[in-house]
Amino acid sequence: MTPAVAIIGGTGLTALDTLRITRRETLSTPYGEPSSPLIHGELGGRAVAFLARHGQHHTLPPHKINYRANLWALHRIGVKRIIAVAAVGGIRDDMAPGVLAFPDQLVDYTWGRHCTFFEDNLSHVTHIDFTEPYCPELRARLIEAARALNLEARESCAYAAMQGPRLETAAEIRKLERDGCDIVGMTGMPEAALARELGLRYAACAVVANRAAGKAAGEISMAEIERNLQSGMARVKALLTHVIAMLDERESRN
């Protein structure tokens, strides 16, 4: 059965223990190997595929992820919708650790990544419309599910995609804030644009893992991030089960 939706898991979500696994699939692509095998299973009564963005053991840093292979593999198995889970830093004052956020805009500060499928042996140049980088309908479903579960979530925000793998300086965060960014991560691009090139409906569920650099006293510790992600990802798992159960068959295939 073709999965109704794919979930891309980021930091803190390399596996989905709420997924009833039916099989694992290893795909080769024209762009190399995906980050991990595709895990097929059932969640919320629907067929779902899961892919670990950073690899099964979280060994791939953001700038080394093969985004093209990941998106091509999901497209190849017939997925039409993707929910991308990611850990982020909170820039805006109300982006406290543990809060969920559903970005509706992004700003790309990455460089040197393979960012398009349309670059070789072209019969014509292709430009995608990227005015609204996230699927409004899928975002609306995420928001509806968060409200139903009484989860604290921010329903509109701008995601800053940084190169990584280091965290940002306080001055960089001040610049991102002046640029209108509310959260900061390292994997939002080119993932969102590649999904658009393939005609996939793509939305992000971000978990604020920490206050961004300079937004709280002292250094940012990985122990703090891990603690916040442990509780935040538990809410994400509940959200995913709820939102996928909401997708009817017609909606899932369009």
Contents of the next structure:
Amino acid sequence: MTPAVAIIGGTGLTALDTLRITRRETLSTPYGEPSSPLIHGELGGRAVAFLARHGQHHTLPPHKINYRANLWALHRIGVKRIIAVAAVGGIRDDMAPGVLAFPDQLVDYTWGRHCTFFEDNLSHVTHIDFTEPYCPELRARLIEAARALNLEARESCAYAAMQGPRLETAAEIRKLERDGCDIVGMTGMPEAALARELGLRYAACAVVANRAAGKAAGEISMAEIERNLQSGMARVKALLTHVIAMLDERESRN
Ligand code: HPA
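Could you drop in the structure for the form predicted together with ligand HPA? We only have the form predicted alone so far.
Everything in the complex follows now, all chains and molecules, and the chain you saw is the first one.
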């Protein structure tokens, strides 16, 4: 059965223990190997596929992820919707650690990543529309689910995609703020654009892991990030189960 949705799990969500696993599928693509096998299972009463963006053992840094292989593999199995979970730093004052955020815009600062499927053997040059980088319908479902579960979530914000793997300087964060960015991460691009190129509905669920550089006293530690993600990801799992069940309802009405 074609999964109703695929979940791409990021830092803090390399495995989805709420998923009742039915099988693992190892795919290769014209672009190389995806980050991990696809985990097929059942969640919220629906067939779901899960992919660990940084690999099963969290060994792939953001700039080494084969985003094209990941998206191609999901497209190959016939998935039409993707919910991308990602850890971020909070820039805006109300982006406190543990809060969930559903970005509606992004700014791409990454470089040197394979960022398109449209580059070789083209019959014509192709430019996708990316005015709204995230699927409005899927975002609306995430927002609805968060409200239903009373989860503290920011419903509109702009995501800055940075190259990493280092965290930012305080001046870089001030610049991102002037650019209109509210949260900062390292994996949102080219993932969102590649999904759009393949015609997939893609929305992101970000979890604030820390205040961005210079926004709180002292250094940002991995221990702090991990601690905040642990509680944040528990909420994400509840949200995913709820939202997936809602997708079911809508689909059967259509
Ligand atoms: N910056 C970039 N990416 C991140 C951060 C951050 O502060 N926290 C978690 N992912």
